[in-house]
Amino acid sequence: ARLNRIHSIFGTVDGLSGRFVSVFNYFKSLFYSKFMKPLRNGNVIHDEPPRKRFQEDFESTPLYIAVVTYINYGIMIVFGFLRDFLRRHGFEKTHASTEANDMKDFVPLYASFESFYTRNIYNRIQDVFNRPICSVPGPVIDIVERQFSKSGWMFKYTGKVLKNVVNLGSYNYLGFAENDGPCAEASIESIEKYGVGVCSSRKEMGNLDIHVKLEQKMAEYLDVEACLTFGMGFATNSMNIPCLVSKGCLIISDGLNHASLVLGCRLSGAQIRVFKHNDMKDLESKLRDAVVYGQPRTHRPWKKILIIVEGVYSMEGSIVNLPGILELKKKYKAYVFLDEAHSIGALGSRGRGVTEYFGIHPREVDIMMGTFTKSFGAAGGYIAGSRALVEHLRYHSHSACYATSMSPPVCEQIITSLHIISSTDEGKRRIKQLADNCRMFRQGLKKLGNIVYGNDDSPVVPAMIYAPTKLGAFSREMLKRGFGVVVVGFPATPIAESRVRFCISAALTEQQLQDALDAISDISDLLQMKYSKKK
């Protein structure tokens, strides 16, 4: 009977009322497409974005080469365990970490499948990870040359430096990781006026006037009520959703969101589940499931539930269906927590994220959160919505109440690059060279046969590699050929599924990318890794 009545509110998927409901809805958006201008603040905007179609490529893993990954994984962790047990008997020297000889009879503190794979995988190829840059990050960068040794635990430095790397790894998506320029100096001046560090939260003596002024601006920018910002992009997600929902609340979390997402929903107490990535039919069904049966055991109405979502996944570099998320958010009483750090100033025709990239206004969005350290070359987050929602975060956050403020130069940073971003031509011509960076190297991975995931707009470029064995390979040949790469495994991706992600920049050149594209092409031909069957 409950799930009849939930059927006569929300409809069915095949029913009349579904059908209904799609037949007006789609009568209803012809209408206000052909005849009604979309509002902002009360005035009608004219050049609102058409809705763009979503779309994204996931191209599965040939068989052979998951047959091949696994019995190279198998093969390793024999060994690994093999080389365990000599170490253990004293035939082989460890050079990991280990429990003092007094605590031999205690549980072991931090044994692990993560430190055996680190022990035994992840040290073999830790030459292509951390490695230390002595230069601005940005197009090309200077990086200090090191020496393993054959077992991988340590190194030492040569002395000499690898000059004019390109920089294929780094968030620096409008270019903004500058030394000189407009956001340089006006950084510069505001250490004159304010001192680097503030020393103080803002609930004491650390809410300077340089900090309203930067909410003020974000909000103005997301077209929103208002904005609260924070001096850790991490933080904001971890600190800030235990504030938004707790015991007797559901989370309903993408299965590829972001570790500062899922710890913050861990910290909250609210009861958790997981759809699959960017899957509206497995969302959906969680969400009726959560509306028939409610909590368990007492089956009592949640309290509230909170779909949280990114704009840009940052391994798989895909685009959140966000026209999908609001309609079931709308169907079910939802609300809508949207990650927007990787989309932030990359998505749009003017960098306002994934909301413009599909013409949605940001107010149809509960919860808009974003980071700093990507388009913004500067540090911290922010949250924008709605006033209430903003004065309620003021003065329950741990991360606004307790944390340091954000220091005055990396403020100044953020007011600077946003006012070129959003007021100047330089901003603009930014906006277009990374969508057309993004573009132009995406299609040309995908036409040298490398497997590519995401959609064809999103900054993050993953092309996978699979075997574990070929990850450390293709960082050194990349950085022999002048290139820096940013290479991800276990436990940042599933086992199988290492892979090189590239994160591109408007500052890099056609032909910086087009170099690239043939040095990546000569050693996906060495390690065998054009591994797409598309034509």
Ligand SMILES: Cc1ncc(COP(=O)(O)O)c(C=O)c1O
Second form
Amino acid sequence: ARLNRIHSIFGTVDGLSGRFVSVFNYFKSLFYSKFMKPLRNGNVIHDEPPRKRFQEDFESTPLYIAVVTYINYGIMIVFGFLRDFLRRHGFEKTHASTEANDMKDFVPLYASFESFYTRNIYNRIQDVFNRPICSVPGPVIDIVERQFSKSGWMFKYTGKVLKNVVNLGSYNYLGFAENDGPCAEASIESIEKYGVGVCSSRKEMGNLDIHVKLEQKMAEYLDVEACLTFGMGFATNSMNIPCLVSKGCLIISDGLNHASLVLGCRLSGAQIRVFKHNDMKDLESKLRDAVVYGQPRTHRPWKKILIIVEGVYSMEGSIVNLPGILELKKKYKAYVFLDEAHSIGALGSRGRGVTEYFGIHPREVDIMMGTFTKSFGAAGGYIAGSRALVEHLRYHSHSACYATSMSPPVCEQIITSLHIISSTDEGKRRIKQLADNCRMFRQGLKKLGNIVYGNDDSPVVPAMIYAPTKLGAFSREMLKRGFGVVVVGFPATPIAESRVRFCISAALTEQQLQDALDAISDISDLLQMKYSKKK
Amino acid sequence: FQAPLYHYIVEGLLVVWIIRLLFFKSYKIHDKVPLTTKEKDELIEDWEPEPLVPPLEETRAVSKPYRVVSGQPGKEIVVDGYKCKNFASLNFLGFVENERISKAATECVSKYGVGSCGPRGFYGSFDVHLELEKRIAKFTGTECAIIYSYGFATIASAIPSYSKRGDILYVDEACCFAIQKGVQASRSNVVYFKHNDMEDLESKLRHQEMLDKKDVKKSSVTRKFMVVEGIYMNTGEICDLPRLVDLKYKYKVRLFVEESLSFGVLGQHGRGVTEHYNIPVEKVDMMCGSMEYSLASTGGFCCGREYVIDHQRLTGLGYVFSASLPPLLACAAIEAIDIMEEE
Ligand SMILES: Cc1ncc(COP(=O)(O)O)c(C=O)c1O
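Structure of the form predicted together with this ligand, please, following the form predicted alone?
In what comes next, the whole complex appears, and the chain from above leads the way.
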């Protein structure tokens, strides 16, 4: 799983020390997952009564595609070694920057094998990442054109701008990335009133009235007792989890959790166990073992057990099986931390996230976390829940004590977009439009015969590409036809599961999506990407 | 090459044993004495976890509510309804109430909106981010700079992207909280030296040098870093940079300086502690700063040689896995640097 991979890159978390063990485990798990028992096969439908049934779809990789993909990597690795050899002996010019002259006798800053992947694989498709844009990240964007050298190592700006590229990559779910209209106007007003900077933390002189207002509105919106906001979503996770659990506690974390959650877990000092993505059986067996056998070696009971999951998984497009999780939570008396980064605003009939989607009251979840970066078109994160939780964090959270508070115009953007979502017809229209767009696009892609992962209602739509070389080709061809897409490969996905990820927005029109589907169909034929056997 | 037969047999058995060890589940005590399902259910029934957080009254008893600031937190500030002179914010250059910066930010909102809606890799790189990076590099006289969307996450992400398990970090014991978190995330071996005490630091470096001589193989792959602050957040002292640079070359330890407070404050042009001591900025491997204090915007930056800094674009956790800085805040920071240069 991805967490396992992150762990094997950054070291292990579960007490097994040494890189070798984790690398070995990684290969072992790869082996098992690929050849022994396919983790995901076909449609899994659980029997969950309320509003929405839990549904997800992970069509397994066709065997011959897996083989081709590994051969694809094999060839690139062989050439990588060859070119490394040529570079080392001066036959090929190295374009990489080098160590300062007066520091040549220091211990090298990077181990050569660590950057092998960057040098020999990533560099070849560098041009499809980090594309600079020079417009509002709305439904269409302007991309600054770059021209790459043949080797892929260097680029120059051509001075041209690719205008009106349809944006299928930004997290602009409800279309609040706008440079005019009520949100932008309100933000501009708040710049006049407050300025841009705050220069102090919430605990000192940085607790502005506007922050207090935002927290009240957000708590009302989520229908919980209280809410606390932070300036960055990533830090909301990584700096607050350590305030909730510590040594002697157990974290049970979904295998595909975001890096910020993984970091938070690691900083907390608690034991970490990972369960297979969205697999309730595996979670239950981990919970059961944990409660029955207690802490390893000492066999003392755990102080508390925290289950950490996300609402919508940003690389798989799946939605958490929340009813299943809550049932286990009750049975085993664990606590639940739910990261709604991609689901708040984007799911549920009134945009209140996965809890609403499943018809569950948010109060049943202990810790509701989310970010403002996505649906709200702003920046920052929040944690909501009981008053005791929020007050505890308010006084102990590292982020609230040491980090500068949110900039007023950003705060105002959230307040305004929140108002539009929660109490206007425009908000309702956007939420409905998003749901319609998702359905249309996802079903369209499936009809084309591409393998699409995840839940039918999720606004994140990953379509599988598999081979890393096709990754670059797909993105370039799409850009040629006027569509900006996000392609992701290792290490953000399993090594043989490179994919393209579309993020659907309410601001996109049906026509734009239809055109996109046509272009995708065209390119999928070209790259032979219509892998699905279901069609 | 003649070995007795028993030798082959023993080695063969060893190989089989190793394979068995590798492929079989580890030995667990509870496999030996299995509990019945009923016993397990009873254990589960019995277990009572601690509450997630202490009860509300307990938290309330040890803490004060936040003070509420109404309006702009500039040199005049209204705190809980009292009008005060502000001696508490880190608004060193008075940029919070600067008209030019507000104007630049306003224009930026009219062009780009507020949020960036994506991480730097995926359509979250705006031209203003690239410009800001260039301006910071030019202002500090370094080769390149990288910006983060949160000051706190800057050094906390930068340290673990270089220093890994097995490496050694020499850290001042009075260092700020963000450094502590970065150090913890890196899982390196940490050696704390006495606050601003160069003798203590040197003795620790010398000690390590002795150990290194004994184990040359290990020391040839053990990276070493010193992490200090320009002006210490906790004590207000300035670090002894000339001595640190000497030690860096003498003991071959890389030097990271966290300049959140000293950037925009020390030196003739506000370039920080290197300018304060007149030391060429190349002597420092990485300089990290915050745009949240002197520049009155949000976010942080690291700058230095391209060889060092570019690495973070793929490994800095807070850079890769988080949405980029809202463009309006980048514009505000650019304008603030312009003003620093002009005025
Ligand atoms: C699940 C999850 N949590 C947290 C974050 C971080 O949020 P932010 O971009 O606001 O730092 C992300 C962003 O990609 C995410 O996907």
